[in-house]
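Below you'll find only one chain, the form predicted on its own, shown as structure tokens.
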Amino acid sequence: MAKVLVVDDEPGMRRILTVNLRRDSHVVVEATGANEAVALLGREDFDVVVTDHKMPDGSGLDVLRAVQDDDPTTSVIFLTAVGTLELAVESMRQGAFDFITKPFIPDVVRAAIRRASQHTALLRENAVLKKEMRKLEGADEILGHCTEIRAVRDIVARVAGTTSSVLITGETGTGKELVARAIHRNSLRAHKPFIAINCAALTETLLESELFGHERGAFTGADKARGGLFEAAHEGTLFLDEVAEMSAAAQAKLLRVLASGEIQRVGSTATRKVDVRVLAATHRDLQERIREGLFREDLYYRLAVVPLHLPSLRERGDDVGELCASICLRIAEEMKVPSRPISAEALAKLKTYAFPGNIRELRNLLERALILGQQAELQPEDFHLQTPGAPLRSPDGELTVEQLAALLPKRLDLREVMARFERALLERALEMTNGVQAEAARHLEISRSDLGYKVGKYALSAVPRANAD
């Protein structure tokens, strides 16, 4: 099924084409001339455009150029009574998919539409694959020999060939997207798109639009209908990073897609079938968020058919050496600089470090060392590490965490202390941001929905007490 724009100034010709194309379940939109076609192309996406050549307000070549400017992957078929060799050559030279003269045989046009829609789908799929190709290189190289990493590789090997959803958990920077790409690359869907989205990076409205698409006018700024990532990932894999940050509404829509295999664009009542394997990841404790009412339990069980936990770098012991060697080679290739080995002293220093940022932090340290290091081997002084157990001092000189802990009594209720401390932090953040919860959430580095839940939990006022008078 394709979405087809039929452009012809003759109503009878448009009607004949529409009736025949709808026999193949195509969605058909009609335009009475070149100007209307150009306007429609600016508002909607089409898979195929069938256009006449001579029309009162323009030509088929004008329509073809508008298609090329808007979306070059859309296939254009010329259907005209003026079947000159010069026009056929010129239209094909400018990028037309086919050229058919009137009077036409309906079955010939229907077959051309089928070929054109397949051509469009192939071009769009190739565009996605090219965009992802650089990221896919080496994606299945899950390095390391510790017990935990061997277990990860074993699960990836066993789950890759299935269609099961996988929930990948672990601290920030442990390589959750790399594992997701490895699952996709070793699956039967490897020749189809792998599309990743960070759910924490978008607002609720934008996230739903990105995932499910939207119709024209669905919200402010939606001046054109757009397909979402579920449609783009059809027959492939969609990776939802930081899935715990999804709003309640987005979670409900995602659950419906996983249960029914159908998506509904924002602002539309129509449904569309999609075949997408969903992989999800989070650094959060989803069981805790379920207890707090921030994550749906039924969605959790849909996503965590196969749970896969990634160990932190500090749990991986001697893997640090192998990771350093591999990452250095990759950085050197990407940055076009010579790769250098790491001295035994520098490696020993790295092995004693806690790596709060995990592999992402390790790469950052290695990249800086390769750029700034001046010796044949990377030395300990090339790695400026955070001091383990360094006090968390605020810029204005207030008490550190260690100093606060020293003031606590010997016997206390830890839950009560933590709750009071959390409440105090929330109140301070709201006061500093004049009650603007979005700003407070960014200040605390938590999601907007997480902050909203905590404000309700502690019955905090959205406006700070200082400003309430």
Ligand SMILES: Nc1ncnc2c1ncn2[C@@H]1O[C@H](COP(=O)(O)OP(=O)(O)OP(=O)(O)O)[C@@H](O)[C@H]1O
Contents of the next structure:
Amino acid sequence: MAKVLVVDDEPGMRRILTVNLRRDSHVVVEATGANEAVALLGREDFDVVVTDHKMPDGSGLDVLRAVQDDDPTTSVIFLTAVGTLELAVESMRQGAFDFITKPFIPDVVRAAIRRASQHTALLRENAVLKKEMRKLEGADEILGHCTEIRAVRDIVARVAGTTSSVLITGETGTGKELVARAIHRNSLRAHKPFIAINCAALTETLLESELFGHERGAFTGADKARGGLFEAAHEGTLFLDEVAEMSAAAQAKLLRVLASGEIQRVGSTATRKVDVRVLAATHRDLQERIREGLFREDLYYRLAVVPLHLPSLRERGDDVGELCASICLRIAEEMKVPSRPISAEALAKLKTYAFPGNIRELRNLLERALILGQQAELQPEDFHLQTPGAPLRSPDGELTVEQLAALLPKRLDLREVMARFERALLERALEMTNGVQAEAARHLEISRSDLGYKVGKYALSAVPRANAD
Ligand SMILES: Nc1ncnc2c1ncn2[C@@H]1O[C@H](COP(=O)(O)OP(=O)(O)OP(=O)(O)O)[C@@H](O)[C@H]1O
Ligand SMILES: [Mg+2]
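Please show me the structure of the same protein in the form predicted in complex with this ligand, now that we have looked at it in the form predicted on its own.
Every component of the complex follows; first up is the chain already shown.
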């Protein structure tokens, strides 16, 4: 069912059209000439317009132009007298959807209207999708105008077209993943997969089989052969997030893949060629990890062909105001709440804040303020900042050490508390890693031998060990 505007100066013609179209349950509005049609188009929305060519007060082309100004997704069908084929061709050239010669066969008209209304529906759907896409793309834009972030955007634009690996560093919430996605989106690989993996979230063996895949029977539970992420990202981009957390063995394998461009599934000796662009990110200082022997220097140079450091929000001074305004608009759009400007006082308060969680934290603060604030502008009291001396929660929501300390009894023996705390942490790390000491040491960021010493000191050898190492 469509809403159709019928434009003709002959009442008989209008009546036949209307009767026929109503048989298909279309809603029909009639106009007696070009002027009335143009006026109606300005007031109402139509799916299809059927218009005569020559009318005393104007032509069908005038109606077509009005449609194109008003809503170009409306489909226009011309009625032309036999012998005016040139006019019909001209109207199609100018964007009409179809033409019908008079006298017409009712079924032909009805079929033409059906096709035209389907065409309109498709155009409108397409317009909605395009708008959504633009919104999504806009949501991924790297915002900010300070010198540092401009340099970041500049490097993103310059490396995007290459296949160089980029190592993105920066504190939590500074936009490392956002930048990785922007590089992919602006590259020649944009229409191929972008695959992200968090290297910290998987154990050593799982990470290897995730990255490189495995053959059937390669380990217990591997009942089917499976390709890894390198294969899935073929011709696209693989984003290795938290790359500093990779085990020594995984680092060695990754290096081999990057050097040869070939992968070997776990449990297989066959090699497969892969064409993958690797982007990596870490919030850690990799140079320091190298000095401590925790990260391979040769791998670092493979990953950091282009190193890209993202500034913390503290270093971005004047950007805070612009970020607040743009992020408020995005949040308002996403959450379907009205956006509100931020007051000068509230902005001044934010500008003196340290933002340990950087832009992610700013976004969360603004979201809460927009939802809970009561006034026309966002006020200082709408922002509950962690005061530097007494943080309540770390940016990712975990208890901070300060908060833990506040929970302890007032009178305590420092040495005893520290020892018990250390023991509890060691137990937790060993539990998390099923007693695998190498992994527990990595979690705790201490050396393997240091952990061995502490395990002996606290007599922790009784910890259950599913996978003794
Ligand atoms: N320059 C920026 N412009 C707009 N939004 C940003 C910018 N930087 C970060 N954001 C937003 O901040 C949030 C955190 O960004 P992202 O996840 O990329 O950070 P990250 O550096 O990967 O953090 P983590 O180390 O915790 O994983 C996202 O919502 C992102 O859209
Ligand atoms: Mg991230």
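Residue numbers count along the first chain shown, from 1. C-alpha atoms forming the largest set that superposes within 1.5 Å between two forms make up the rigid core. All of these numbers come straight from a predicted model, not from anything done at the bench.
I105 is among the residues whose C-alpha shifts by 2 Å or more between the two forms once the rigid core is aligned. Core-superposed comparison between the two forms: CA of A218 displaced by 2 Å or more. The Cα position of A369 differs by less than 2 Å between the two forms after fitting on the rigid core.
Overlaying the rigid core between the two forms leaves the Cα of S268 displaced by 2.4 angstrom.
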